[in-house]
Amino acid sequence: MKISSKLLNLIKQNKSFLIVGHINPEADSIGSSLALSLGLRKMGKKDICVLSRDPVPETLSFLPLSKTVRQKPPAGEFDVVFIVDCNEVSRTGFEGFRAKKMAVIDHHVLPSNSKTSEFYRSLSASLIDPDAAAAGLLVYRVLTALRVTIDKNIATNLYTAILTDTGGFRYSNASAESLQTAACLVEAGARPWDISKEVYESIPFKSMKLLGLSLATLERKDGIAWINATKHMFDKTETTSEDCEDFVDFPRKIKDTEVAVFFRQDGGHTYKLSLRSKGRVDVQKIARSFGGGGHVAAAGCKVTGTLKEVQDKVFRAVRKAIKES
């Protein structure tokens, strides 16, 4: 996909930029935050700003200039906001930005909807493209169309986002372009072994320790695979929702499992919901009917309630999707 030259013309005549991700950040997120604002930066520009609401979670402190991420935006105003990774602003955490000029960089498919549609009228720039393994591969893209030269911390970034959006590159969204692109990454300094250890291999004790509860409760019936973790694991291990990412992947290796589900309580009679399907099934639908979004293999919502009426809601959606798939 050609970069638009609104876009690019946006990044060469602007001075100030302030860069946001989505909520609860993954690699991803905060990957391809921190490469733009290195790109930035080697063009010249000076008063940039990585944003996100939640911090840097601990396994992700490793990436080069994680420490730089703010959780309060800082005064004055900026000449353009980018939002990273995801397509609208409530999924950022903030009301609003002050920023002249607004841009996106996303590869989650569109909500349909009005207030979406003007949303993004409104905007200066945009480059979303749905078929893109991750954002991290988006903002390469951007970044070679400015003729950035990509340096190591600007690869690790990038690498990092890739590499886990694509399931260390087995998940169906590990294209042709995702791997040349992480060999470029290779060749610019990323390294991939110190990353994945990083990434998978650096698990805190008490998160191994909830896993274990939480694969206590796995259940499997219809095609769909599921595990719970509760406010009591939470408290038991002294753990918070940082420390259940991937989950939901555990349940998906079963043997037969078309979709699977993880049920996170976020707060009393919430819980925050991950689906993933092994590709038959459009999960971003399941998760859309409830608020939510995502990808066709991987998707999340909040839905509200005791376990068992969430659980009945969203096995009706799952079985019906199967169904139909």
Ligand code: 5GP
Second form
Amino acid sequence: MKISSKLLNLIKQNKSFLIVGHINPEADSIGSSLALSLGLRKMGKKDICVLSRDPVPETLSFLPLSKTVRQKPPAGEFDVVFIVDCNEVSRTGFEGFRAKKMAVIDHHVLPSNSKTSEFYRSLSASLIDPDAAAAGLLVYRVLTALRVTIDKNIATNLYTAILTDTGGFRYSNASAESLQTAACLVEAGARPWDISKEVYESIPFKSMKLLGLSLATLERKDGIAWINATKHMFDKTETTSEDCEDFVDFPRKIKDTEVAVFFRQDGGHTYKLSLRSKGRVDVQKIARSFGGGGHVAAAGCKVTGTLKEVQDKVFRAVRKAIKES
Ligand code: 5GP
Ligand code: MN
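Next, give the form predicted together with the named molecule, keeping in mind that what was shown is the form predicted on its own.
Next comes the full complex, this chain leading.
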């Protein structure tokens, strides 16, 4: 997908940039935001702030410049705010931004009516490509179009973003472009084993204990496999929601699973769901019907009720989707 000259000019012609990802950020949100900020700095832009409502997870503190991420915007107005790795202001966790112009760089599926929405029309530019494996790939496209030389810090942020959003280059989104870009990033200084060690081989002990408790809840029926994590489990293992980032991968790994679901108790009667599809079912549609969103194969939402009520509602929707697939 060609990058619009509108987007490139927006960067070239402005001086101050606020870059914001989504709530509960993971490596793509943080990595692509940091890489964009580093690239803009290389172009001589000095007034840049990377913003995240929620703190950078401890497991991502190895990302170069991660310490510069701020949780509150500085005073004053920016020329441009970039919304990265999401496509709604609400997903950033902020109500709005003090910026003259707004742009989006994202790879999530847009809500069906969004192209005509006021928000979408208000954007000065956008790069939205749901076929892109990661927002990091889009930032790479933008920086190379701007002829920014990719250095080790940019490469490490982008490689981590692409690595994690493709599940270690295993998912259906692991395109030729994602592998070719990864190779360029390695040439530019990203070190695959150092990054893999941080991402996949540094799980906190307490998280593994939580995984043990959560896996003990494993059940399956009608092509759906699921696990949950309750507040009691978090308390017992002294963990938080940060500790169960990839738990949904386990029910998905099971043979004959079509859809995997992870139920994470967020409050008394609120559950954060992670939905994963093996390929036949569009879980983004299911998540959206509960007010969430995401990708065809990976999506999330929040549902209120007791665990039993939430599961009944969700499984009804998933069973219907499997039947219609
Ligand atoms: P996860 O299950 O890992 O939280 O999220 C899977 C994918 O769905 C990610 O791309 C994430 O950004 C997206 N996602 C998760 N929860 C929500 C939500 O509540 N709303 C929207 N729009 N997307 C979500
Ligand atoms: Mn992403």
